[in-house]
Every structure is written in structure tokens, then in C-alpha cells.
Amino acid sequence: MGFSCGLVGLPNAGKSTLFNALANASARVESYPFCTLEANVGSIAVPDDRLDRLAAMFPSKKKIPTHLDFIDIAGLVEHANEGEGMGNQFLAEIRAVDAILHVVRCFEDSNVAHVTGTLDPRRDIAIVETELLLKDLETLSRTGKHLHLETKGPDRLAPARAAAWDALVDHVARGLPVRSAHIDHVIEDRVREASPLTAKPYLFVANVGDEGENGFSADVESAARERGAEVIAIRGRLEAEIVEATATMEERSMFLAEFGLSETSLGPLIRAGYRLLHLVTFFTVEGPEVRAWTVREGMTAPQAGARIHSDFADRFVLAEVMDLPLLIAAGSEKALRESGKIRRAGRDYSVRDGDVIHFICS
């Protein structure tokens, strides 16, 4: 599995419907709580017109896009942190993802029961956030006990670790997420090992009705602003129905246009996921493939090469880097090379979004 985004929210918020719209998948969708008992995983090709333009220069090569994984995690309820509604299993699945997409119900439908009986996005957001915080408090407190036991041993840093950990536990106990805490360097590794749920990057997905944004989605936007988070409004059911009813992108575009939509939610959500996870895309044209790859911002050329083959990092000699617009303007790699516009980069080079790279290894 590559980089992953988990769809999290209350039961019947529309997570599975949204998952089907995103992945063109066949996740089971029903109108009662806990329909989703196991996480559905969709590895979704990232649409990228840069890859299309690059592939057009190499018509004999196979085009392979990069992928982002979306995971439909069953709905959380109050007391999930205590195991309510299979909460422990679902919280463990959230711990495994790289980012959280918090799906909030913003549509009214008498045929789809709301787990609390009424629609209130702010309350629904608070329920999910509270469960994540309480689970983190339990996890961090358990680790804290071990750290205090270590203060009785010979490790001179143990008291500093215990004190820093106590400060973090107090932060969460006050209802504040781990992502907003100052993490002392002496516990950075331990925090990564604990993988707190509220440390994960997140954004809100307002699942609106067929008519589009409304007062409920405005509440989600307000809550997102207060938290410094991004929000994307999606007509989940409408998009899922369009995906199910169409066989080609042309047909899908026609249906979307009828509702004033220029694209499905896949594009905006993937772009938001890339921003959230600080990801960039580079391309290779080696062998029989024109291929896109996803890495984190700041990754060096040897590290990026290791995504292609694990021994590239150790065998790395240099990278030949081409600027994609310049390559397309030149018309061929040969012409770009003859113009002297292919750069040679060493081990310290940080891969940039849109780079086309030849890795030269020993």
C-alpha cells in the first residue's frame, strides 16, 4: 500500500457512497449503521495531464499513473474508544492511515437514519473528535507509565522523556489534538511509534445532497476554519449514481455538466490529499514504461530512486533531471539533450514536482 487516506465519520455519513464514487468500486452501501464492518480499500489512479502529455511523446511505451489509497473505515459512535460499535477495531484501522478525511453528513434524507436521530454537523464533528482524543489519551497514558518506570533505571534522559510525555498527555486531556502540541525532541521517536490518531493530518469532507452546498455544509466550513483545516463539499450520492450509470469519461462529463460540475470529486480530493501529505510527483521514461511516482516533498534523488528499486539508494551515482515543460517544448529527449538543458544532480538534490528523472546507478 502507498500513501493512504482514511474516510472517517459517524455511521450513515455517506462514507461508502463516497468511496464508491471515488473508486468506481463496489463497496456495499446500505441505510443502516455498521453496514461497513471491514475497511474497504481502493487504490485509485491519480489523474495527471502531465503524464498524458509525456506519454504522448513515447507512444510505444505503457502509461502507468501513480496511485493514492482511499480506505472506507466503518462509522464511529460515542464510546468507540471503549470498544462500542466495534470501536477498537475501527480505531486501529484509522491508526494505519497517513491522513484522515473526516466525512460529515450534510444532507437530509428520511430514508437514511441518522445515528443520533437529528442532523447537526458541529455535534457530529465533536463526537468523532472526542473519540479520537479519548483513544489517544488511553494510548499515551499507557506509554507514560512505561516511561516513568524507565526513570528508575540508568538512562539519564529518562526523567526528561517522562516529563515531556506528561506534558503531552496533559495537552490531550485538555481536549487538544496532538498535532497542535509542541513535541519535545526527546520524545519525538516515541510519539511516532505511538502513532496518535489526532496527530494525523486531516481535512473535512462535507457530504451534501444533490442540490449542492447548504447551511449544514456552511457549518462544516466554519468548523474547519476554526481548526485551520481544509473542507471539500461533495455530492456523494449523485456522483456515485453517475459513476454507476456511465461507461465512459465522455458520458460522465455530460452528466456532471447537467448538474453544473466540471469534474468528479476525485480530482479535488486527490489534490487536497497531496497538499495534506506534502506529496510531489516525478516521472520516469525508462524501459517500456512512462510512469508517475509519488514521494514526499524534500525527498532526495537517492531516496526517490528507492521507490523504483530498493537498491537505487545505495547504488546511486547521479540523476539526469529534465524539466517537463522544456522537454515537451523540445519535442524529444534527444533534442533537449542537444540543447544542453538536461541537468545533472547529485545525492543532495531534492526532487521537485514535475521532474522527469533518469537515475544512473553503479
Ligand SMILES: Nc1nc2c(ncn2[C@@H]2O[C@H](COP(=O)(O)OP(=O)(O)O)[C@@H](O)[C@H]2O)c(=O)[nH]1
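Definition used throughout: the rigid core is the maximal C-alpha set that superposes within 1.5 Å between two forms. Residue numbers count along the first chain shown, from 1. Being a predicted model, the structure only gives us computed values, none of them experimental. First, how it differs from the form predicted together with the ligand.
Relative to the superposed rigid core, the position of the CA of residue 288 differs between these two forms by 2 Å or more. Once both forms are fitted on their core, a CA shift of 2 Å or more is seen for residue 354 between these two forms. Once both forms are fitted on their rigid core, the CA atom of residue 277 lies 2 Å or more apart between these two forms.
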Second form
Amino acid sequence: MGFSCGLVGLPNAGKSTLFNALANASARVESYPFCTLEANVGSIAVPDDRLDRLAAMFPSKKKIPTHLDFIDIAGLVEHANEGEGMGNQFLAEIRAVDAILHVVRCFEDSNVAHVTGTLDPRRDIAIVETELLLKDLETLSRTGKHLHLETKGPDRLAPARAAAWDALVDHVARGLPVRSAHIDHVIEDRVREASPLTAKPYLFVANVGDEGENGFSADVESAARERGAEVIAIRGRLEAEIVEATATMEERSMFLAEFGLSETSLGPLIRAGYRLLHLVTFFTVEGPEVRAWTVREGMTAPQAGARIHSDFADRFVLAEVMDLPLLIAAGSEKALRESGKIRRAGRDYSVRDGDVIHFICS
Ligand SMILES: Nc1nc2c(ncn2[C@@H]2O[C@H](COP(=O)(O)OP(=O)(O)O)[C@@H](O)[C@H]2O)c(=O)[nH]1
Ligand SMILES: [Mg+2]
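Next, report the structure of the form predicted together with the ligand; the form predicted alone has already been given.
Once more the chain from above appears, this time first in line as the rest of the complex follows.
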């Protein structure tokens, strides 16, 4: 699995349309193929010229790009947290993703039913957010019960943990997302294990009609501003139809030009996703592979290592970190090593975009 982005939103927001547009856009003409892993899971290789340059230094090794996985998560309706609709399955899927793309319907079409009868992006956003918050409240409260039981045992940190947890539960009970809470370091690990939905990085995708941005997408923009979040506007159906109807890049460019567009949403979505979700790419050269990986900005070297192999986090000893331009300038890893420019980084090192890393594990 690559870095996974879950498409979340109310029914008929355009999630599957966007998923299909992404799938077809690359399946048909891009050199990096999209592969459908399951009916609702697709994986897109991320083009990266830094990986190409690194791979050129190791001609005998196989080049493996990093992937973004898109998951079309159906079933979020009001009261999903209580198991309404496909509520519980939906929530299990969303818990597993690394980031959320919140798709909001911003197109009018009397042929496409709206779950609540009227088009109102702000209300739709609030419904989705409420479902996620209620689910977090439920799971966090359950863990809270365990933490209170632990205060009766010998662990001297248990009371501090329970108190910090109560503060977090209060925060969510006030309708605020986990991402805006102060997380006391005594509960950091437990919060990570709980994987709260409202702690995940996210951005809004305003699914606008064929005419482009409109008053509804402006509502999404203002809602996003209030939350310190970002928005990408996408003409979902138009994009899906264009990629469906065209077999070559040239044909597609002509179609897009008619609508004043220069490219499909695939490229911008991936680029914007990287930027807005604060993702970084690092590279490894191990065994027969030159490979790119995606992690969140600020991840430490052991956390990044866990992307490669889950037990790297525990077995981590140190990371040898190379700067890609320096490595290319040196001509070989050996030359870089001899010039003393390979850094030795410990557990606290935050991985930077473009690092080439050797993980040394026990
Ligand atoms: N008019 C119009 N219809 C759209 C647009 N995007 C999606 N739809 C239609 O809305 C319906 C629901 O879309 P779908 O992607 O299945 O929504 P989902 O329930 O979120 O997966 C489908 O009939 C789409 O063709 C759009 O930009 N304009
Ligand atoms: Mg759907």
C-alpha cells in the first residue's frame, strides 16, 4: 500500500465520479499506470523526476515510484456513527486511511438526488464532520474507561494519562476535532493507536459542475478558511467524461482546451495533495531497488522506516542520510561517503523531502 487518501462525503457528492476520473486518467494514457486493487481502491504511481535522476545512477536497479492510493469510501450518511446505512464498514475503512479528501457537492442537477433535498455545502460539510466527531467521541471514551482502570494498577503515570485523556475527550465533546487539541506527551502513543478520524490531515474537494467554480464552491472556500483547511475545485463529471472519451494525450488536451482547461485534475490533485497534506518523499537504494516513499512531514526516521517494514521502528539504530543533489554531484555513494557528507541521524531526526536514506537496524 502507498500513502492512502480516502474519498469521503455524502452520497451523490461525486466521490465515485472522481475516483473513476482518476482511475481512467492514468489507466489509459499516463506512463505511470493506475491499478485497481479492489473495486473501490486504486493506486497511482507518483511521477517524480528526482527518482528518475537517482535511478539513473543505478542502472541495474529497478525503479519503484511512490504510490498514492485512493479509496472510494461509500456509506457516509447522517447517523452513520450509529451504524446507519453502511455506517460501521465505512468507519473501519476511513480509520485505515492516512488522509481524507472530503468531497463536497457544488453542482446543481435536478436529475441527481440530494440526500437532504437541497444543495447546501456548509450544511453538508457539517453533517460529515459531525459523524466523524461522534465516532471519535465514542472510541476515545472507550479508551478513556481503560485508562481510568489503569489508575488502579501500579503504573505511576496512569493518573496523568487518564487526566490528559479526559481533557481530550472534553475537547471532542465540545465539537472540536482532535487535530486542534493539545495532546499531552503522556498520551501521544495512545492517541496514535486510537487513530482518531478528526486527527487525520484532510482537504476539501469542491465538485463543481461543468461551468466551473460557483457560489456553492465559494461557500466551501469560506468554510475551509474558517477551519484553516484547503480546497481544490474539480469538475468531476466533465473530467470523468473527457478521460472516458479520449484515448490519447493529444485528444484529451484538445477536449480540455475547449473548456479552458490545460490538464486533467489528476496532476494538480496529486501535487496539491502533497503540498496541502504536508507530505514528503524520501528515497531508498537497497538491494535491487531504487525506491520512493511518501510520509507526512515531521515524521521521524523510525516512523518513516516503519513505512518500509513495520518492525523498523523498533529495530531502528540509526539512519544514514544523503542529500540527493549532493549525491548526484558526487557521482556515487562511495564518493559522497569519502567526502564525509553522509549524515548519521538518530531516532529524533525528522525526514526531509528529497532525503536518500539507509536505515541501519538491529
Ligand atoms: N451534473 C453533474 N453531475 C455530476 C457531477 N459529478 C457527479 N455527477 C453525477 O452525480 C451522481 C452521483 O455521483 P457519484 O460519483 O456516484 O457520487 P458518490 O455517491 O459521491 O459516489 C452521478 O450520476 C454523477 O454522474 C457534476 O459535476 N455535474
Ligand atoms: Mg459512490
